[in-house]
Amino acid sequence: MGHVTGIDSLAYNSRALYWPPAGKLLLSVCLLVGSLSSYNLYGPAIVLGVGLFLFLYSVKGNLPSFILLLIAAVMAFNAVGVIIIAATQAGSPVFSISLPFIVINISQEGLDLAALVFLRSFAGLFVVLFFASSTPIPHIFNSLKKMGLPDYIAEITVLVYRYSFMILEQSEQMVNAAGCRLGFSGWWNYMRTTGTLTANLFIRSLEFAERSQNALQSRNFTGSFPVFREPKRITTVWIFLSLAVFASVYLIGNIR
Amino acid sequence: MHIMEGFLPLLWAIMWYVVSIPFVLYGIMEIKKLFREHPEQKMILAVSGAFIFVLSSLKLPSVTGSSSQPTGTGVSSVLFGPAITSVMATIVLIFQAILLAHGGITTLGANVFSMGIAGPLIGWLAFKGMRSFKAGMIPSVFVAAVLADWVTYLVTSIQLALAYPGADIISSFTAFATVFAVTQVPLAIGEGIIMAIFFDFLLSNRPKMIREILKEKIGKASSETPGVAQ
């Protein structure tokens, strides 16, 4: 689970940390939608290039090992997914794969669609990584609150975010402790340990949350978490830039 | 079980957003009502949300453009009902997309529908149904957790089959569902067992808290002897 805290710390150290969160979100959505609107490989390829550039800029060119592992894991899942898409498409078979109980026919249409989906997914991953590595969660919800998200939803979201890290930290300690006591030896032991561990984790988290709630209220907590430096508001430049990027990707992605 | 970024065509991505938004808006209104009537439950809800996040981030490798995790939403729907769970699942799915690259932004609507709406709704209905037939609390939680998982995985398979129907939609659905089943069927049973142990432990150690939450949702739960797991 180290990559959860890893991405969070990347976001707080990003070069693009103080870019307007709503602007980064709009640009990312425009890139993603542009990629999905493309019917050829050029559109997603451009999005991949832009996403990769923005991501590398955001992390100052440093790629931590957990990010590489994350990318490899996601793309491995996606690769198998696109194989199924290729195998289920209609069309005259280009080649066949014989398995013990079934023969899978792969058509040219299936291969084309699989390549498009794979590239869209690969491009989308870097766009999401750019957004994730440059925008801490409190900044996103701070911006959404300014855009009309109800206060109580913004508050519960920030609380979920804070408690997630707390539970992650506690779970690491408890899993280690249970492992040291051979709690995970054998299937039934594994299930029983995990069940009681999650219950204990829930209770301990509640107790911790109770204490932190008391601490917050004793400091005049009124349901809002101020951020040290307010993220910038979105400007018209960001809106025009995002729309221009979308239009470019859409046009290039629909060249026949 | 999430559909990864870029996997859904634009039309389906928009469609699943449109389908999910009314449920999430209803859930937001329910949360407002809950906070107004029981402000003390805010913290429990936040911890539950964080708990779903941590549980559903325990990634197991699956295939077909997806990854498999316990959803954690079955127990949340038992405790808070499906409407509130849909909002919590939405928050958790946003966190997962941003912090873990599980799921995505354009696939959020589809993932919210499968993991935050369909699964918890069926899990909650099963729990209520079993309780109305005087089934024990622990078996009811087990069935709710297992069904919430299985329905999530079936709906994800349907979503992918609708997006990529291929030669025919049934064979596409069968292909996706079969490959998911390898990990998801045993995973759901495992999650059911873990959640049953989890609930049993909570009923023994925090009966008051469970009673206070459940009596708001299920009348029968309030008549149980505190601390005794059935």
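Here the rigid core means the biggest group of C-alpha atoms that line up within 1.5 Å when the two forms are laid on top of each other. Everything numeric in this text was worked out from a predicted model, so none of it was measured. Residue numbers count along the first chain shown, from 1. First, how it differs from the form predicted on its own.
- When the change between these two forms is described as the motion of two rigid parts, Ser65 sits in the other part from Ser92.
- Of the two rigid parts that make up the chain, the smaller rotates 11° against the larger between these two forms.
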The other form holds:
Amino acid sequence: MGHVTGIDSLAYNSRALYWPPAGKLLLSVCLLVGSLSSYNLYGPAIVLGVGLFLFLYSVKGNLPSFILLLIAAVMAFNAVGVIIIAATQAGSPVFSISLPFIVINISQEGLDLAALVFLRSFAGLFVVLFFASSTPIPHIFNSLKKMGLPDYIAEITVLVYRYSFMILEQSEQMVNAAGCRLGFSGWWNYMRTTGTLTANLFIRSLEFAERSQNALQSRNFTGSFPVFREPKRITTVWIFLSLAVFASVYLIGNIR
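What would the structure be for the form predicted on its own, rather than the form predicted together with its partner chain?
No partners, no molecules, just the chain.
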């Protein structure tokens, strides 16, 4: 729960909170597509630099511990992936690693592809972190609704988003209570307690949904959540800026 609320807290305290959500989304998509369409390392390296700068600007240079853990986890998965890519790509061997039953040849083509995948993944990570840490969910769907997304999809998504925090809080309380009663001591107790908590959480969620529906109707809920401060609409400046960024990354990333 802490990670979800942490991202939400970052978004509402971001320097880029009042940038147009649709503009940030378009810029992020253009950066990601530009990075993925690059065939050399320059394109993803540029996107990595831009994404890292935007993310640090968004969080005011403060990196919470859960963000550092997330980056470390992605680095660990990436390290495994690029090693496998470098070891399995065919090509001229640059050096070999001798193991008891096998000799692994590392080719130049494998190293190049592994470096490209490594940079692309990190560039994408920081671009997504920038968007997630600067744009609350209600702002995103409010903007998408203005762009033609059906009202009921936007409102249901916002409703699920808002009440998911309460469900997470309830599940955390139930897990803590079960842990205090040694409900997770041993494999058998762990499985039995997990099943019991899952069933009880489902029932509590239904009860909570019924109470919430009554509460919304008593407040004249008409199927629309008003937003106190409407996020800005996307402008032509954002569209041209995003397309210019994409064109620049694409051209630089495809230099042979």
